[in-house]
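Take a look at this one chain, the form predicted on its own, written out in structure tokens.
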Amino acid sequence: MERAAFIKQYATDRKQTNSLKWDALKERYGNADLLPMWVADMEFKVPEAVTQALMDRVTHGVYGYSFTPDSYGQALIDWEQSRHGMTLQKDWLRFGSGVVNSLYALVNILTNPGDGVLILTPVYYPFFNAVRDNHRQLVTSELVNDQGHYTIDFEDVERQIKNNEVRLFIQCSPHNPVGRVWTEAEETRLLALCEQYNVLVVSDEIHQDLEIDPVQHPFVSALTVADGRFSDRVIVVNSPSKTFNVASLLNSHVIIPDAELRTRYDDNIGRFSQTEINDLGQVAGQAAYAHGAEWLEQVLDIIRDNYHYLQTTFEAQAPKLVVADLQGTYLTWLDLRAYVEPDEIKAFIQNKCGLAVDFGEWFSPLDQGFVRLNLATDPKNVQQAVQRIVTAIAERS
């Protein structure tokens, strides 16, 4: 399908649909008229096969308690194999109502109060909450920022593990918000440190399918690093929610290759979750995994074009603004500190640019002056947001 035809068919107005992104601006930002570029979901309708599968299920008219069919697990297994070369087994699979809920449960299951839990910052802010809310010791290691290209400070990671009795590392892969897809070499070094110091790993891989350049920067799951060498200490959490824009259907996966860890999870998950599976979420997920690949490729091309437009426009019209190297996710990370004082960033973005964004300090207290923008939207929204920023910067000079 041609790009324009795809956008015409799938891009949609989400106002007055109880959309958190579009309809909660007054409550969240104090201004209902901002252009929302924040929440990590899309302005694209789901693949037609997903809509049809949901309609077929809804037409039945009964929504009682359900279980996960083997066909869902097989659709997920087939997707991971064909998309990422990852071989899963059905007995590794557990299901949840969302990745964040699973993070909360896993922090409780895998650690004790007071244990150190490591995260690499800046990072998706529920990671902080999952540690603090459960009365664990939050341990952070800041990524190294070289003009928008982020790397891991392995020496600091080791120092933090040793000095803070770290028992769990929560990884974000691909990394939100900085957009890195970790290489196998980086993953190997990181997981080897966890092995050396007996640290368990929960790898949030919800953005795994959102590869911007899968040839140069292919996603590598923590489960496949070094031919699966570390899989006895790794639990992966993911979901079709980001890939196929089905977040509100509350369906996610917990993938546990190690039998001992599976038993530990099964024996304890009931203390933190008594929720049955969301049947509609799994109906949607199965249809998406079976029939959504072509739709995803179209969306990825739009994201790539949106990123290229943003990058080239800022290079030409606001050259001191640093755009992070986007390798994965559909979230671009901008450093505006060359133009805006960090403590003025909210007033600049909201009052001068009229935008609702995720602010840098949400992801790390050291990142005030950064913002995160969502590129999984109609190109006209990205163009409008970029032009507002460029215009507001020009007015300051």
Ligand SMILES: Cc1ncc(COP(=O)(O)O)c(C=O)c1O
Contents of the next structure:
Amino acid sequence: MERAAFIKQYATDRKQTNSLKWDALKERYGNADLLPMWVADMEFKVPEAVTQALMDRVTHGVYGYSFTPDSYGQALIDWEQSRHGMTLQKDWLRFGSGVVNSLYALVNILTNPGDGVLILTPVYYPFFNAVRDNHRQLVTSELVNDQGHYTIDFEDVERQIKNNEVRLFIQCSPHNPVGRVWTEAEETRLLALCEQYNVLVVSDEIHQDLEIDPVQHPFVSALTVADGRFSDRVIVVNSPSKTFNVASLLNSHVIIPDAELRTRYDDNIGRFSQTEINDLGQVAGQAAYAHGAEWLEQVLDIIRDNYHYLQTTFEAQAPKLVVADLQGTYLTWLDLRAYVEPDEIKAFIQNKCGLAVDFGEWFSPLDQGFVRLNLATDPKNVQQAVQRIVTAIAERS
Ligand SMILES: Cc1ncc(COP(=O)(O)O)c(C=O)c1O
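Okay, that was the form predicted on its own. Show me the form predicted together with the ligand next.
Expanding to the full complex; the earlier chain stays at the top.
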């Protein structure tokens, strides 16, 4: 489908739909008129096949308790195989009502109060909460930022693991907010450290399908690294929610290849969740995995173009603004410190630019002066956001 036709058909106004991103601006930012570039969801309607599958289900009109049909697991297995060369077995699969919920449960199931849990920062802020709220010891290793290209400080990771009796590493792969798709070499080194020090790994791979350049930067699941060498200590959590814009349908996966870990999970998950699955979420997910690939390619192309526009415009008109390399996710990470004092960033972004963004310090206390912008939206929103930033920067000099 032509780009313009796709946008016309799928990009939509979300105001007054109980959208957290669009309708909670007053409550969250004190100003309902900001242009919302926060919250990791999209302004695109789901693939038609998903809408149709939901309509068929809704037309039936009964929403009693449901279970996960084999066909759902098969659609997920086929998707992972064809998209990422990842071979999953049905008995590895467990289902949840959201990745963050699963992170909370897994921290409880896999560690004891006081144990060290490692995260690489800056990172998606619920990672901090999942550790702190459960009274585990938060252990962080800061990624190394070289002009927007982020890498792992392996020596520091090893030091943190050793010094803090780390029992669990929660990784974000691809990494929100810095946009890295970890290479097989990086993953191998990281997971080998976990093996050496007997650290379990929960790999949050919710952004797995959002590869910006799959040839240069292909996503490698922690389960397939080094031909699956580490899969006895890895649990993957993911879901169709970022890929297909179905977050509020509350359907996610916990993938556990190791039989002992699976038993531990099964024996304990009841302490954290007693809900059955969300049937509508699985109806949507199954249709998306079976029929959504074409739609996803179109959306990825829009995200790539939005990123290119943002990068080239800043390069030309605000060249000291550092844009992190976007390899995966649809979230771009900007360092505005060359133009804006870190403690003025909120006033600058909200009052001068009229934008609602995720602020850097939400992802790491060290990252005041950074902002995260969502690119999975109508190009006109990205253009407006970028132009507002460029204009506000020009007015300062
Ligand atoms: C890394 C990561 N994990 C989890 C989530 C949220 O997952 P869920 O809505 O399934 O809890 C997000 C959403 O932005 C995310 O970026």
